[in-house]
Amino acid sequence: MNGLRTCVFPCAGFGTRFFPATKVIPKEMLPLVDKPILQYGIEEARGSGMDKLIIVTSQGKDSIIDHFDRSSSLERSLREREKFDLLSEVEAVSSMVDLIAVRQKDALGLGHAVLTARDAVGNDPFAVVLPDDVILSDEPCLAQMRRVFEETGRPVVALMEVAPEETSRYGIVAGEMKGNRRFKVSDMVEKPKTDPPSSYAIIGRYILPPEIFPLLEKTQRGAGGEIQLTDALRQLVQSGDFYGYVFEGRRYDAGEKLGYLKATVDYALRHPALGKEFAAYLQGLFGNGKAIDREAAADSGRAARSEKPRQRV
């Protein structure tokens, strides 16, 4: 088998958890503090060894290409006007990767995406991130993830411990786990409504042998009438052993609305030119006995929704 290089990055969905501002705005490309979700995914990536990236995309989804191209217009303005700073940003983004993009044409799920890239994909094992899963670790995920494909050879999904009451939200696994955060899987439901086969769920990260796309051509349309990736994975787990790692680290689901907000705090804490300052903002808002009056935000909220729009001269 040869070495993990690739990444593929599934794009193509609508974003409908964050209309009206998705409209027109791919939801991988809604800002992240200074960076849009799916670079967060771009370089973890990077960090874990994989140069090899692949893109699914949909129609009206270009401004993720273009993100990642060099703007010859205008690096040659803030060359002409001396902003080197920003200039070295720019730059920097355009040098990070060549990604190659292939399209969905129909939006038919996550295993569809998958298959979608399997000409570009070809015989090696793969990598595959969900953007809206962002992950705040010392570590990438994927590096972590990485060890233990190196190592067993067989594949490998992220997994997270959930309340019990959460774990109708997402894939859950069955099985044992073995120590040093490896669990290996014996099974996985697919949002159990009653008796989750255990309080470890499947969060956006795969490491994949080819031999899954051959399962996910066979895989008829499941949940929502869409191809569903997990019914594959059923399908692989039968076939050898397949392991899922506890990563060490900090899940936001970015692609809703509360888990922005949460990942936006947490990584303007953490940014080298405004940690400090936003912490203090902070403070000043919950510290020193001061709290926001949630009924005051509430009233002037919709005095501000009732407020009549004035007249345009």
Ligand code: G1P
Contents of the next structure:
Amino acid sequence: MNGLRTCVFPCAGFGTRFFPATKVIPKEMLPLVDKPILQYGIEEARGSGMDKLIIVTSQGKDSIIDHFDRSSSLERSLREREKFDLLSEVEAVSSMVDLIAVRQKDALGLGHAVLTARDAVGNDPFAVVLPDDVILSDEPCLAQMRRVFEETGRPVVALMEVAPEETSRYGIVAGEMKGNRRFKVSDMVEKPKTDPPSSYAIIGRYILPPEIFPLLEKTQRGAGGEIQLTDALRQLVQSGDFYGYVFEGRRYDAGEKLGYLKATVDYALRHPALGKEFAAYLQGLFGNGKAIDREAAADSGRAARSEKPRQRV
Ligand code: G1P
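How about the form predicted together with this ligand, since we already have the form predicted alone?
The complete assembly is shown below, putting the previous chain first.
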């Protein structure tokens, strides 16, 4: 198994793309249907064979740790009121995992957040999950990547093809597609403003060796004035084979409003208890050409406010 049992979850960011909702509530705790966003990442790591889970938090994020902790008074109250279904749901979360929490004291970027977990990780390979990147797939994304890691013993990042106008929002890899969804990485650049080296973007799943830590220590501030994980990975690429894996599944950027809404709809439609009724509700909204009526209504509203009508493409 190459000893891969550790997963780091950087959760220290301010969540500015979701203000004002995330002024006080950590974005990782926003509910996606009935579970906080972070819980999907935790379940993915657990479902990929990882049992040492490290959360990198910052001030004001204690509710993350509380969510996965036991709540004796709540459990007692549910037991007394014989609400056994709810009790087992609550207990399932607290018994899911024992988390190790480390604090990132300064908001110096993703690379710095990962470096903060150094002592907790120790001298073993580890995965990193960026909880905003929620991935809906038959087989957990990390489990797909784990196979490449176990076969090669080399670092692996998750990749997704993106449109040319989106490359400036991601770390973009250079290299060669080898087939079987594997990409041999020769270089990478964080959020290229021009000339992206390919259309393959790094998505928030990484499997890394502990050798990344001394590289992170030496990494200077890069894009956005932050210590970037991508810049340390660039150094790692120089030291031997480095793979990208074009995962099977659909990824949502649940850390921003539109991505979150899309994820909510898709996860709600798949929810065992809610999916059918929710689908019927959407059908009622958008079925029988009503969606077109709504657009027309929106357009006439716009015209009434003497705005330029939206161009359709
Ligand atoms: C981070 C990484 C970037 C990666 C992205 C995936 O950026 O720095 O390389 O492509 O996550 O979501 P962020 O979105 O945190 O700015």
